[in-house]
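Take a look at this single chain, the form predicted on its own, given in structure tokens.
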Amino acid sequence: MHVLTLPLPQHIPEAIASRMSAPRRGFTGWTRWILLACFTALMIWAWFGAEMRPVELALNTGNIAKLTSDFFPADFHDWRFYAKEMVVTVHIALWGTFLAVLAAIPLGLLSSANLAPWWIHQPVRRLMDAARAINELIFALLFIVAVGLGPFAGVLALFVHTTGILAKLFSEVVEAIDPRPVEGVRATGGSHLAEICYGVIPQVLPLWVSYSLYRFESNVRSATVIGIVGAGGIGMVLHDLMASFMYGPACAVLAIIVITVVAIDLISAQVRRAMI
């Protein structure tokens, strides 16, 4: 049987060869020294703006040592109550992260320059910039006014801030995908939604899961901070103990926070290793 073979277009190998032989761009010569000088000048300028005083820190090590010594031994007398509030903090982080992931998936796709036209991805990116620019503590203060004190305000604060972060990360992963699977789906007559479902999502899903797990770990820590302003969880307990100079119980709370974050990190590391 004679198999008919079609010759490949000549311009494709030539284009690939020219791209491979093209010199890689980089910083060479005086450009490196100029960038180094600019970076040095920037750090010197920031030194004065940040009021860096390392000598004063060295002279006050005695005060720091005295404050640190007040934290020990840790007082775990009310550890059951602390553990209960820590669980509430994890609940806040869980729901804040879950809602953020649900919102970041479509927003991340809309923020991707290779999937959405500029008049869509640019406004969405700016909206996500605003969500990231405002700290979750500020969002917590705003939502406390809207829904009152308690964990729900913390969930909403983490949700908005984390959505801005994850949408940015998700879009960067989408923009770095291999375009060939998408082109394959398009060649078979698939719709734009089919291109995303079968050409984009399978490539980005492992990294999306990894980023989501990392943000959950970060949100557990953030939930302890927003609790200070009344958004529920262990943060409120820690703030009350520190304000009352009860450093022993405060040390116990900090230990519970550290143990919880370490446990979450170990579990999420196993999940990431299985996904990637």
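Predicted, not measured: the structure shown is a model, and the values here were computed from it. Numbering follows the first chain given and starts at 1. Heads up, when I say rigid core I mean the largest set of C-alphas that superpose within 1.5 Å between the two forms. First, how it differs from the form predicted together with the partner chain.
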Given for the second form:
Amino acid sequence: MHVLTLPLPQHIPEAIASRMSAPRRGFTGWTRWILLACFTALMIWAWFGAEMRPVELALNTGNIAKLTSDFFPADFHDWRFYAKEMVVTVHIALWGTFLAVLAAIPLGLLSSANLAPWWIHQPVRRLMDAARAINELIFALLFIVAVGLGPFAGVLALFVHTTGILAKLFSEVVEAIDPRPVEGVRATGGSHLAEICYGVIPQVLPLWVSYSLYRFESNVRSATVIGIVGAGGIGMVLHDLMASFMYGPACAVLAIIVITVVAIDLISAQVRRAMI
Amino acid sequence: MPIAASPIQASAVSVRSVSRTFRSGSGVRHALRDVSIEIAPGEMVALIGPSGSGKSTLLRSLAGLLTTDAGGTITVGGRTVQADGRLASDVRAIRSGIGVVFQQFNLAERLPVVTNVCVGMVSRIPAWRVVAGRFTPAERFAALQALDRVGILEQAWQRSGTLSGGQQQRAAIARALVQRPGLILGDEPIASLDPGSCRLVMEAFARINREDGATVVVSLHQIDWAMRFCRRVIALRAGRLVYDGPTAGLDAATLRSVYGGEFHAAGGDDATALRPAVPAELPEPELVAAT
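Right, the form predicted on its own is done; let's see the coordinates for the form predicted together with the partner chain.
After this comes the whole thing, all chains and molecules, with the earlier chain placed first.
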């Protein structure tokens, strides 16, 4: 095969020569080294804070192997009960996500800089930051105090935390829209509401649905965890089994969790693909 | 069907000493400088001028989508759109009487064509129906009738984004049509279309002007379209009105005064060789034939 090589001319004009390689961007010179040093120092500090002990991990492999072997064979004797509690967990995730989506629609619109003035979108954003910053596990502990042990506390915990996440994701989508269809509605004399319904929503809907389904998947996983603190569902069962050293049944519960989460992820991914 | 049957009251347009200055970090750009224009009801006017001459700024100011500098006044159909740099308090009501057709169509691509057309009526329907997306049979009929007029009734239930550029632009015209507007503005409506679609879109404008009697102001990049469809031409250059008169009065010298200087400003006389010098190169006989 004949390969054509483009020859570099002898004389390159200065205007071109100075642009032959990409200009350096970002941090240069000393700043670069100082930043690297800072990062290294941070990681070393965190090493002690996190009490990292890789040697012990290696020395204790025997214990870990012993514990692992206790889990097998899995004891599926009570599987009907586990399955029932797993369904409750999915129910918690369903309602937690559904309420969060309903709340995140107005809150997401209100925290979009291209729709709401700063004195609205800034406070709403900070509120959503707070909802997001506090883990659902902590919200679960709070709601257990408020509404008592059980799935409803889990629903409320997921609802508040997920609202914070979805409102942020929703508003990011809104801020990335093409402004022209919105202007098209405005030019017909439409109200703000009409601009949102016919200019904004049609553009953001596929991603909003996608994010909502993704949060539902995540919330099924989270719902198994918040059960551990007493907010209902399979997590509560798992906690009880682990606390009474019943590792065989616990292994069965874990298997059921894995199967359910994988199944829901697969179904949800299919739905999301169909929506876009 | 009151929506479709009532005759249009064409709007007069009055622009009095309007200026618009854009300020950015680096400097000041005068998009419009003391422009005054009077357009009678029912006229069909072409707005021409090189890129950056202020055509789009003028049209968007007319539509009440952009405010102008203090000191100017814009009225459409006798109602003040904006005065002294401030939009009228009832600007949404005034906008509903002005149809705007944009270069990039500005449709919601995922919605069916007919829904996009119905959007032209949202200013007249209650808020709950806006949110619910409920349009009455009479409204749907008006939308379909408008689509029929622009020749894309077949595509009514297709997603707008699946249509060709020319079809999308005609959908946008149908959206403007159901507003029953006294004034239709076209902001470079054919700049991103193929020649065949350009003709269909320009014919739609001409028909609305002729049959419905609406005033039409349309900015155009190519002068031959202005020659073919409009009797009156308004030319802008660097934000200033440089020609306002019959299309027949546009001779090569006038066109050179509209476009000519741009070549010098763009980097000396050499630039003329690099750019397609549309107006200067247009031979005189062709201009006559085109009209």
